[in-house]
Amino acid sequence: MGCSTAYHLAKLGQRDVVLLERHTLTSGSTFHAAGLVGQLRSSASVTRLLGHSVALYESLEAETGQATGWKRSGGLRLACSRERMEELERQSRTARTFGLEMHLLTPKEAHRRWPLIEVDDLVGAAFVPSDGSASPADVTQALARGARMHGATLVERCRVTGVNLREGRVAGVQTESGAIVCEIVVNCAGRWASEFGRIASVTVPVVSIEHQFLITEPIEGVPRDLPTLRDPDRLTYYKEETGGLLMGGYEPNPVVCDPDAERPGELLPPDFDHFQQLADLAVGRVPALEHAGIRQLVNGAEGFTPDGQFILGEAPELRGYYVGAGFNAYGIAAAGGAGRALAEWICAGEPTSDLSPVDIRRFGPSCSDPAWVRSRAIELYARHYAITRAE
């Protein structure tokens, strides 16, 4: 998100854009992100924003010369109940309104696109041809190169230790290497966004929660162009990974962790016992997983918010202090469009599109209570795949 914001600011003609990374690029949540890029969301405006990410990732390699690992394989989402199918039907109408191609499928049609799945319990499915996946580290490096090409400066291993204020607005930052005078600070600190916000007395309600996914050895019958798959009624998602499968999901009993429990560039210890509940659900959908070799169980901390939406915009407590964080484990899908939206907001002084679902100003005084934020983030993680009711 930081590289995307810097890239878009520089491309919009802003000068003196400086990105400060306390460790090395991609050493936060990015290096262990699954990399699925889906656009379908309950909010029409967020769906459109994620479409901007796809358009960017499709053009970024040609612009920068840096590979992104972008693969437009399409995205399949399953429905195991009439209620879930009605949700997909509503979302398909939203998708058409914003020019997103989306097809409703029968169980047999879903099986043809994903031959490894059992479909006896399916009511239907939805398929978005323009969805896909990307290499998170490569996307970040491409955005970094693009930012530099347009005049931005990126400095690694430079920790920010303070934010200078003057007359109620940002006046600069203090770093371990000295001070930088600036009128705008953008907090893209990922799962550390809340801690970094407190340095300037800004409330950023982000909670670190463990998120795991399994990577298998190669499995016969898994093609390289296999669509990404989401099975919300079984709480799981899938993508092709070097001839095998990557499978993750959202447990109903999430584990909160200290944001510094996982050091930059390192993973948390895998928790096979906690992941077993998802593995059992996954085997019922993809029987080939039962006998697949396990290459790795990845356990990494991700930043989650009290309402399941990410956070953009200027903090109400401090002029010139912007936030782009709390991506609820879909930061790769959102970062391209979110970075563009935040850069446009900074340049124009106000949002240039309807960003109300993700605007930081949506949070009230309760978000200054860490216990409340934590309990709500846990609840929303556990309900990540809950059916969105029609209003």
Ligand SMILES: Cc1cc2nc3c(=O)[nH]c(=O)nc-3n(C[C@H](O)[C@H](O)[C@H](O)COP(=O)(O)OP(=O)(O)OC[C@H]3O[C@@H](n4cnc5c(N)ncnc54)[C@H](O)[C@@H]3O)c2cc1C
Contents of the next structure:
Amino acid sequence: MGCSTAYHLAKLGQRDVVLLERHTLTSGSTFHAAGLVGQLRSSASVTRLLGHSVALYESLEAETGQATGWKRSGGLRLACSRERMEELERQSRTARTFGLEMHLLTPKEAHRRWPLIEVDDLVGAAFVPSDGSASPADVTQALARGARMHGATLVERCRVTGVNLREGRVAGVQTESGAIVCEIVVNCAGRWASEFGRIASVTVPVVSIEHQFLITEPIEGVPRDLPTLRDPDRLTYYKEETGGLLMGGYEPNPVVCDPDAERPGELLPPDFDHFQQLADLAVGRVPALEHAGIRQLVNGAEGFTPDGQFILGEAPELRGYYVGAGFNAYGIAAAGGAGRALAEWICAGEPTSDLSPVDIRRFGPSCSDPAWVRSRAIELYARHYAITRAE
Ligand SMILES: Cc1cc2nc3c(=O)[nH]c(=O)nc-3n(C[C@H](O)[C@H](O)[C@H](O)COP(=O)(O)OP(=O)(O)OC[C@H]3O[C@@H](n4cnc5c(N)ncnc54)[C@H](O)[C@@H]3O)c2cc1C
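Now that you have shown the form predicted alone, what about the form predicted in complex with the named molecule?
Below is the whole assembly, all chains and molecules, this chain first.
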């Protein structure tokens, strides 16, 4: 998100754009993301914003010479109940109004697109042809290169330790290597955004929660262009990964972690016992998983928010202090568009599209209560795949 914001600010002609990273680029949640890029969200403007990510990841290599690993494989979503199918039907109608192509499929058609799945319990499915996946580290490096090409400066191994204020607004930052005078600060500190916000008395309701996925050894019959797959009734998602499968999901009993205890660039220890509940559900859908060799169980932490939406915009407490964080495990999908939206917001002094679902000003005083924020973030994680009712 930091690289995307810097890239878009520099591209919009802003001078003196500096990105400060305390460790190395991608060493936060980005280096261990699975890389699925799905676009449909419940609001038109956020869906459009994710569509910009797709367009950007498709075109960045031509602009910067750095590949992004973008693969337009399409995205498949399954329905195992009438209620879930109604949700897909509603989403496909909504997608059309958002300008996003989404087709409804029969179980047989779903099986044709994803031959490794059991379809006996399926009522139907939906397919978004323009969804896909990208390599999170490569996307970041491409955005970083693009930002530099447009004149931004990126400094690694430079921790920001303080925010200087003058007359009630941002006047600069303190870093381990000295101070920088600036009128605008953007907090893109990922799952540390809350702690980083606190330095300047800005409330950023982000909670760090563990998230795991499994990578298998190659499996026969897994093509490179396999669509991404979401099986919400079994709480799991999938993508092709070097001839095998990557399978992750959302446990109903998430584990909160302490961001101060997490080191950038390092994974958390894999928790096989906790992941077992998802593995059991996944084997029922993809029987080939039962005998597949396990290459790695990745356990990473990610920033989640009290309402499942990310956080964008100028903090109401402090002029010149902007936030782009709390991506609820879809920050790769969102960062391209979110970085552009935030850069435009900074340049124009106001949002350039309806960003009310993600606007930082949506939060009330309850967000300054860490216990409330934590319990809501846990609830939202646990209900990630709950059926959404018509709005
Ligand atoms: C297991 C797992 C799987 C995921 N799968 C997907 C997926 O398939 N698709 C998807 O879209 N998303 C996925 N995500 C989510 C995605 O990884 C994140 O949403 C995204 O990486 C967030 O990017 P970011 O730039 O906001 O934060 P980060 O990548 O965490 O970057 C924040 C940076 O801020 C730096 N920083 C913090 N404090 C300071 C300071 N004081 N000074 C200087 N620098 C500082 C950190 O070092 C860090 O590099 C997944 C996450 C996990 C954990």
